[in-house]
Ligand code: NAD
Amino acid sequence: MKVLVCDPVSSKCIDILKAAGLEVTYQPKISAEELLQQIPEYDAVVVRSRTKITSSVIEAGKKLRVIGRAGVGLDNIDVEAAAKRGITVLNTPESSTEAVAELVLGLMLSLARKIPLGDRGLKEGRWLKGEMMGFELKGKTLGIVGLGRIGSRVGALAKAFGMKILVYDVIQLPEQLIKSLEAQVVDLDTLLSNSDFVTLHVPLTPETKHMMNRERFARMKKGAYLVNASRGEVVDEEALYSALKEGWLAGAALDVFEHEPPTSEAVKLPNVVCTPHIGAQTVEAQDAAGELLAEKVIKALGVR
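Show the structure of the chain whose sequence appears above, on its own, in the form predicted alone.
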C-alpha cells in the first residue's frame, strides 16, 4: 500500500511507515493541484496544517482509506466528506501538549517583561532600560478558557509561577483536576472580568468562531492581556485591534491567526507579541507526532 506525505514530518514517521512495508512518497511542498492529480494512487495521506484535504481531494482519492494529521486540529480536513466515504481520519492531539503549554508561558513572560522590545532595541543600538518596567506573573490571575490537555498543563505551569487560576469550560471538569490546580471554576463573563491574562484553549467550531469579539473584549478587565495559541479564528482580529488601539487591553500574544500569514494590523502594534504558529514546533513534539501518527496509520491500514 502507498502513503503520500504532504507536509514536513519527522524522519522517524517516514522510517516507521517504511519499516511496516508501506511505500512512502514524501512531497512536503506539494501544491493543491499536484495533490488532486496524485491522490488517486494512494491508500493513505499524511498532512500537518499546511495541506488542505478538501472534499475534492477526498472524492479524487478512489483508493483512499486513511487521512492522518500530525498534530491536533482537523480544520484543514473535510471530516464530513471523509466520513461519507468511510475514510478513517486520525490525528495526534497528545503529541504537542507540553510544547504549546510552554510557549504560552513564554508568551506571557514576553508580555510581562517586554522581552521582544529589549531584544529589538539592543540590536538597533538602543538601550531601552527606562522603557522596560515590567511586572511579575506571581500573584496575577490567569483565566484559562478550555481546560483540556493543553489548558490543564498551562494551569500547572502557571500555578508553579504563583498565579491564581480561573477556569471556564463547556463540559463538567474533574474535581481532582480543579483541586490539583487550586483553581476556581467560573462562568466566562466572570473569568474575563477578573483575569489579568486570558489564554484560549478551545477547538475551532461554529460555536467558538469569533468567541472573542467586541462584546467579550469589552467584558475583559481593563489593562488585561490576551494569549491565543489555539486557533486563529477563535479571535475576531478587527475587534482585538480596536481593543488594543483604544487602550482597553494592555497587550496580546498571538501564535495563530485568522489568515496565515496574518493580514491583521494588530500584529504591527508594539504591545502585541507574535509568533508564526510555532506551538508544536519543538523537536520533541514533532518526533512524538510523527511516531504516534505512523503507528496509527499502520494500524488503520491493517498492516500489523
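Given the form predicted alone above, produce the structure of the same protein in the form predicted together with the ligand.
Here we give the lone chain, stripped of any partners or molecules.
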C-alpha cells in the first residue's frame, strides 16, 4: 500500500511507516495541483497544517482510505467530505500536551516578571530594573477553564509552583484528578472572580466561541491576567482590548488569535505577551505527533 506524506513531518513517522512495509513518498512541498494529480495512486495521505485536503482531493483519491494529520487541528481537512466517502481521518491531539502546558507556564512567568520588557530594554540599551518589579506565582490563584489533557498538565505544573487551583469544566471531572491537583471545582463566574490568572483550555465549539466576552472580562478580578493557548476564537479580542485598555485586566498572554497572523490592536499593548501559535512547536511534540500518527495510520490500513 502507498502513503503520500505532504508536509514536513518527523523522520520517525516515515521510518515507522516504511518499517511496516508501506511504500512512502515524501513530498513536503507538494503543490495543490500536484496533489490532485498524484492522489489517485495512494491509499493514505499524511499532512500537518500546510496541505489542504479539500473535497476535490478527496474525490480524486479513488483508493484513499486514510487521512492522517500529525497534530491537533483538522481545519485543513474537509472532514465531512471524507466521512461521506467512508475515509478515516486521524490526528494526534495527545502529542502536544506537554509542549502547550510548558508554554503556558512560560507565558505566566513572562507576565509576572515582565521578561519580554527586560529583554527588549536591554537590546535597546536600556536598564529597566526600576520598572520591573514583578510578583511570584506561588500563592496566587490559577483558574483553569477546561480540565482536559492540557488543562490538567497545566494544573500539575502550577501546583508545583505553589499556586492554588480552581477549575471549571462542562463534564464531571475525575475525583482522583481533582484530589491530585488539590483543586476546587467551581462554576465559571466563581472561577473568573477569584483567579489571579485565568487560562483557557477548551476546544473551539459554538459554545466556546467568544466565551471570553465583555461580560466575562467584567467578572474577572480587577488586576487579573488572561492566558489563551487554546483557540483564538474563544476570546473576543475587541472585548479583551477594552478590558486591557481600561486597566481592568493587568495583562494577557496569547499564543492563538482570531486571525493568524493577528490583526488585533491588543497584540501591540505593552502588557500583552504574544507568541505565534507555537504551543505544539517543540522537537518532542513534533516527534511524538509523527510517531503516534504513523502507528495510527498503520492500524487503520490494517497492515498490523
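Here the structure is a predicted model, which is why all the values come from computation and not from measurement. Positions refer to the first chain, counted from 1. Rigid core here is just the name for the largest C-alpha set that superposes within 1.5 Å across the two forms.
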Rigid-part reorientation between the two forms, C-alpha based, degrees: 14
Rigid-core-fitted C-alpha displacement of E41 between the two forms (angstrom): 5.6
Cα displacement of I14 between the two forms, core-superposed (Å): 3.1
